[in-house]
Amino acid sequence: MEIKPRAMRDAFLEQIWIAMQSNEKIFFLSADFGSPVLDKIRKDFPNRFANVGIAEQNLINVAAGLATEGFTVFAYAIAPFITMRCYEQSRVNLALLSEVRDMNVNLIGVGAGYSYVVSGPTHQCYEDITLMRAMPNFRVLSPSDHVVAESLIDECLNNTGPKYLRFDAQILPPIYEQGSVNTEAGFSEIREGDNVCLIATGYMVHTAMQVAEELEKEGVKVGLIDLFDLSGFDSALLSEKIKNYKGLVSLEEAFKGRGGLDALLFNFIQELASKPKFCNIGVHSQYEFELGTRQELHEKAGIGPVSVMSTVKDFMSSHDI
């Protein structure tokens, strides 16, 4: 059966709605941002949400509270105001407290990436990645489509500790089966390929999909892995995924070189036995203040098809790859 495309918010907060209906330990908040299955929400379990309004520092602090009495705490904002705005509160109400005391609390930012493209730069995120990474005890969650995004549930319902989801705010195509996630593992192997894996994560998943495609076209079998946990995943089953290639190329809806992905990978690598040699995609550090579709802006940035497929060729002539 054909998945039909969805919203990764509204698959997700789906199952928090039907989480709730057996749990009452559930609690949602919401930074006066909407949706129609939120509204389903609010009319049916009145009593364990609320509207904190355009005051993410508030929702975090309310959260905190809620999370120190036993709730399992769900807080909605767009995503540049979820961590950037309230980073102080973050890092102090959760990720240090976190660490003396048992507490769920998941924070559902909307709007990675470009995705929110024609509201320009003060409501894209390339930041977060870096931001929430930095922070002990917080796990960062990037799924690429709805099905990861609906499967991560099970994550945050039980496992404590803080947790980040970067969701897209478009609606993409679905990549994976209805169930077929494991997301215990962290990642996903799309393709296995010869000398060079792409390794991505939300949105940039796709680009590389694509991009894999067309290099086979050409005779190039590349891997691909989705890194869907950016904290959590399990290091020993990747590094046996990645072990036989001779390069890894990371993909990521982020600033190049700031922390985030790629900072990961590289660190990841150095613990590895081989040293497969290394290339960096993401964002070219600037913002850009023209519109234009995702397409533009992606090539632009450094992040489109085209660009990535020229990096990747460059990346594998350079090395003999």
Contents of the next structure:
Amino acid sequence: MEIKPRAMRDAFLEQIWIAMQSNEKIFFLSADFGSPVLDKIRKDFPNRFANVGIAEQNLINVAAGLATEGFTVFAYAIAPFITMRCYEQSRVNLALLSEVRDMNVNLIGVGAGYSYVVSGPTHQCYEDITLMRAMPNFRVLSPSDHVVAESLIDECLNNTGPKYLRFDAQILPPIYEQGSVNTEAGFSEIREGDNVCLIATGYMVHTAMQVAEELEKEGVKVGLIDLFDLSGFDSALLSEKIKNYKGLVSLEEAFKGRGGLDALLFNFIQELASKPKFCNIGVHSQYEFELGTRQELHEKAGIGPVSVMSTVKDFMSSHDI
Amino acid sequence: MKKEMQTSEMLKDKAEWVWKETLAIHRRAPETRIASSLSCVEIFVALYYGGILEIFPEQPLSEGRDRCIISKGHGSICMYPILADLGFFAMDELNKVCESGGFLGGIPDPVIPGYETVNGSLGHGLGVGTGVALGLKNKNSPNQVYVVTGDGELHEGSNWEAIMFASHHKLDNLHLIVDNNKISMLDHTDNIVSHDALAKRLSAFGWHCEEVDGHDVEAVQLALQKMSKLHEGKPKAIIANTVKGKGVPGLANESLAHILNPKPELIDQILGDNRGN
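Show the same protein again, this time as the form predicted in complex with the partner chain rather than the form predicted alone.
Below is the whole assembly, all chains and molecules, this chain first.
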């Protein structure tokens, strides 16, 4: 069955709207940021919705206060602002406080990577994986399409603790069939390969799919794993899936070598007996003001399909894989 | 349970006892911030012994409690003797402040029975208290929220985000008490960034606001009693004008009081006995 492409935020917010009908403990906060589905939430649950205004520090603090009163809170804003503008509020009132109190706060950040293509670096977000993973107790979720995004609702409703959901701002083509994603594992194996496995998160899963298909045309079969839970994935299962590969490649729409997915995987593979070779692909460490399409920006940053293709080939040949 | 001292003399005696115990703690644990913990003694005595707060010392997080959020973490060491006296924890803990195995630190944390939130990093308590007040309203709870901040921490912009939000949402279950000792770490706030006419500023933001002598425990109690009964769709603030380092020669109202430690001999002399040893 053909699944219609949908924005991650609308798919996820639709699930919140449904849950709010039977669960009176759900509260939704926005920092003056909307979506078509949010209009339904605002209209149908005015007593459990508040727009705090352009005030992310207060967004987090109010969310923390509501959570200590037993509410399941969803707080919603643009990704760089909900992570970096109020980082210490999240550290003190969510990460620290949840050490001693049961709190369920879910931060929804929209605009992962370059997804606000023409808005430039203030609205783009290449640091959030590193920053939010730096805090113990925070769970970082980075879906690749709206099907994964909406599947994460149960994880958010059923597990306490602070979480950060990193959503793309664009409508992306769906990768999965509705309801086909096992969110408990925290990752999904999209293809099996021979010697090399690409491990990607968010938008880069789409790029990795494209690259894997191109490589297959050239007779090279690479594996592909979509890692969407960047802190709570099933590590035993992931070890099992990647243990036979000679090389692993991380792909993220975030700065390269600065503590993101690449650091996560680099640390992770130290525990593997097979000790695969490792290559990290991410955004070159510089802020870019030049305008372009997402594809053009990606190629410039070293994460577009052409760049990835060439990096992967170089990686394979230099290690004789 | 609400604790209400029968006479204002009893409240004053309690305040004096707390003041002395706080000095004694500082004598044993000089890492604690003493000056800002002496400006708010009467504020906390009025809240905890003046019939204001509904508390459950044996089950501190009982749903029916009033929420008292102590945003000025460092400057609340005087809460330690109060909480011990009320039975939140054993009196003996006061001898283990800042020591391994104890839980009463240089800056209080929510592992201490009676503390609601993480304190110490300034400018957080009011915003969180605002969320708590919104949550209590939503639950139709009769319980009230009290947030105690210093005046120095009002430099943090996060407070003003909360101040705007609270009045917009008519959170008349929210009470802010400002320990207005007018000195932050390096100087008088008037020499840093002035909070001149603070009450007017808060009133302009839609808050009901009163000023009181923060060392007159009866006056603080009366102001709190009056305010907690006021439900007119406005959050409420009490500016308690206080003296940083109150009562300690060489410390009181000194611009560097926050980081000054009175000499142990001086504390011994003030306490008039060897309790500090």
